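The chain below stands alone and is given in structure tokens; this is the form predicted alone.
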Amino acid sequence: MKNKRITFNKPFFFENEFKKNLSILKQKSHFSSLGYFTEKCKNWLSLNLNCKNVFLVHSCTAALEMTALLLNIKKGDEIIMPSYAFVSSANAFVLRGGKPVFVDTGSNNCNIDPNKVEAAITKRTKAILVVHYSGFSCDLDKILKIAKKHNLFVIEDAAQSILSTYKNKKLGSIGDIATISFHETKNIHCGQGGALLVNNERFVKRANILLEKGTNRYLHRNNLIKKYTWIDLGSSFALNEISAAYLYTQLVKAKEITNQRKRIYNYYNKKFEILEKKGFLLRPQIPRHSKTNYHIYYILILKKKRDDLISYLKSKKISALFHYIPLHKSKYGKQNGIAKFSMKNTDWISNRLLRLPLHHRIKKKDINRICNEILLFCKR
């Protein structure tokens, strides 16, 4: 019997629940944005992430672009961030004239090294952006201490981290501003969507304006003014109601989804213990201060070439992927960013990291097959 292909990702789809929500939408007869299901999603996020001000948007990229506007980023302003990140984390600020300043990761994880942040601060620095990679929290106490000392804003790129925590505080609730992704590759999704979480009250009023194309329509919706008008920059950032209805089917099952991913993650981790002891690879290490949402299971390949392993697994009908090309090595990153310091940890990780399939359709027999093939590859 031929082996079936093991896909990298298989998004959840709760068909019956979505049909029920579509029936409600039909009754409400409001499909664009800022309606019944937007409010349901906002309330869930506010309650479960301990964040008062939630703005549902069409992508995490949109949330990051709103962040750059809220911080009033101008030409030459610098934003400290990891190089091991998705392009949107930097591009949102470059679009406003800002300069990403890339800082290395720690030696034992994929997050920004807080001990290297202060050396990157200049008179032009406006904010520190951290990425909680794979749902593992950065060391936020150190980051917040540095930010307070230098009067800087802290942005949490929590795209991968819904329901993860730092010292029992939900990621996204700690920095001045945070962003979350609901792309189909994430634990909770609506095809494509996102959220902006605003924890610093000084930004709330303007966030409402930016969300609605630069108008003060939010005041009109709350019956505080008779007519609304264009008063600031903005765009069509809000998520449509059909996507929000889909998203809500996922949010109400978020803890169930997280627990299922935890079981798969732990099974992988146990299977790879022997290969780690033999020095073929490293398993992910969850920081003591963090509780993860099990977004990614990755391994770091030590004695073989990672790309050769990817090709080998592909020949065995197993989809496994590398992750980011570091931003400081990209063509546009070199043109528009600053990398004054060593990136040896980032370069080392990016050449060795391999992400393995983790989704609700994967079975123990699939994981056994994946691990056995990796064992054969490492031993040959």
Ligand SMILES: Cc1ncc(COP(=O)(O)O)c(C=O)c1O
Second form
Amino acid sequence: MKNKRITFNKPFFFENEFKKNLSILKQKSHFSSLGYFTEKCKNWLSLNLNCKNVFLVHSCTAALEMTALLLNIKKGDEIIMPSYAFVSSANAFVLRGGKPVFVDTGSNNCNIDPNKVEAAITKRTKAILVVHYSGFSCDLDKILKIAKKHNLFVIEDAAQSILSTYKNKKLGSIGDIATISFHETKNIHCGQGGALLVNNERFVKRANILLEKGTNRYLHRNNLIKKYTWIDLGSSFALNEISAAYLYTQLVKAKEITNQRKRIYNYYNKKFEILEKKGFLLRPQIPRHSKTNYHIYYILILKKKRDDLISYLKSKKISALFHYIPLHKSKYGKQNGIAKFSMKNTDWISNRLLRLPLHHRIKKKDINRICNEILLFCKR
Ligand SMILES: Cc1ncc(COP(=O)(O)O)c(C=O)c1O
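Other form of same protein, the form predicted in complex with the ligand, not the form predicted alone:
Every component of the complex follows; first up is the chain already shown.
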């Protein structure tokens, strides 16, 4: 019998629930933004992530761009961030003339190394941006301490880490500002969407203005002024109501989704124990201070070339993916960022990390097949 293709991702689609929400939407007859479902999603996020000020936007990239505007990033301002990150984390600041200053990850750890952050601070530094890679929290206490000492803002790029925690606090609720992604590759999605979480009250008023194209329309919506007008920079950052209606079907099932991912993650982890003992690979280590949302199951390939394994798995109809070309090595990152420190760990990880299929359609027999193929490849 022929083996079936194993896809890397299969986003959830709750058809009946979405249909129900669409009929509510039809009744409300408000499809643009900031309507009934936006309110429902905001309330859910606020309650479950412990953040008072939630802004629903069309992508995490948009939330990062709003962050750069809120921080008033100007030409030459520096933002410390990991090089092992998604392009939007840097691009948002470069768009405003800012300079990403790349810092290495810890060893065998995909998050920024807090012990290397202080050396990167200069007179121009405005903020430290951390990425909680794969749902694992950074060591935030160390980052917060450095930020306080040098009077810097802390941004959490929590694109991948909805419902993960750091010392029992929800990720996204700790930094001055945080961003979340609801792209279809994420645990909870609406095709494409995001959220901006504003924990530092000084940014709340302006976030309302940026969200609505630089106008004071939020006051008008709350019947506080008769006419709204253009008062600042801004853009059409808000999420539309159709996407919010879709997102809400997922948010209400978020804990169920996380538990399902946990079972798959744990099964992979058990299966790879032997291969780790044999020295073929390393399994992910959930930091002791963190509870994960099981966003990614990755392995670090030790004795063979990771890219050869990707090709081998592809020939066996299994889709497995690398992450990332580090930003300091990309053409645009070299032109627009600062990489004056050693990136030894980042380079090591980015050459070895392999992400494996993790979604609700994956069965134990698929995981057995994936692990067997990896074993066969490692023994070749
Ligand atoms: C760490 C990180 N930041 C930002 C983003 C951008 O998210 P979005 O696609 O919602 O704009 C992603 C997307 O994968 C990401 O992984």
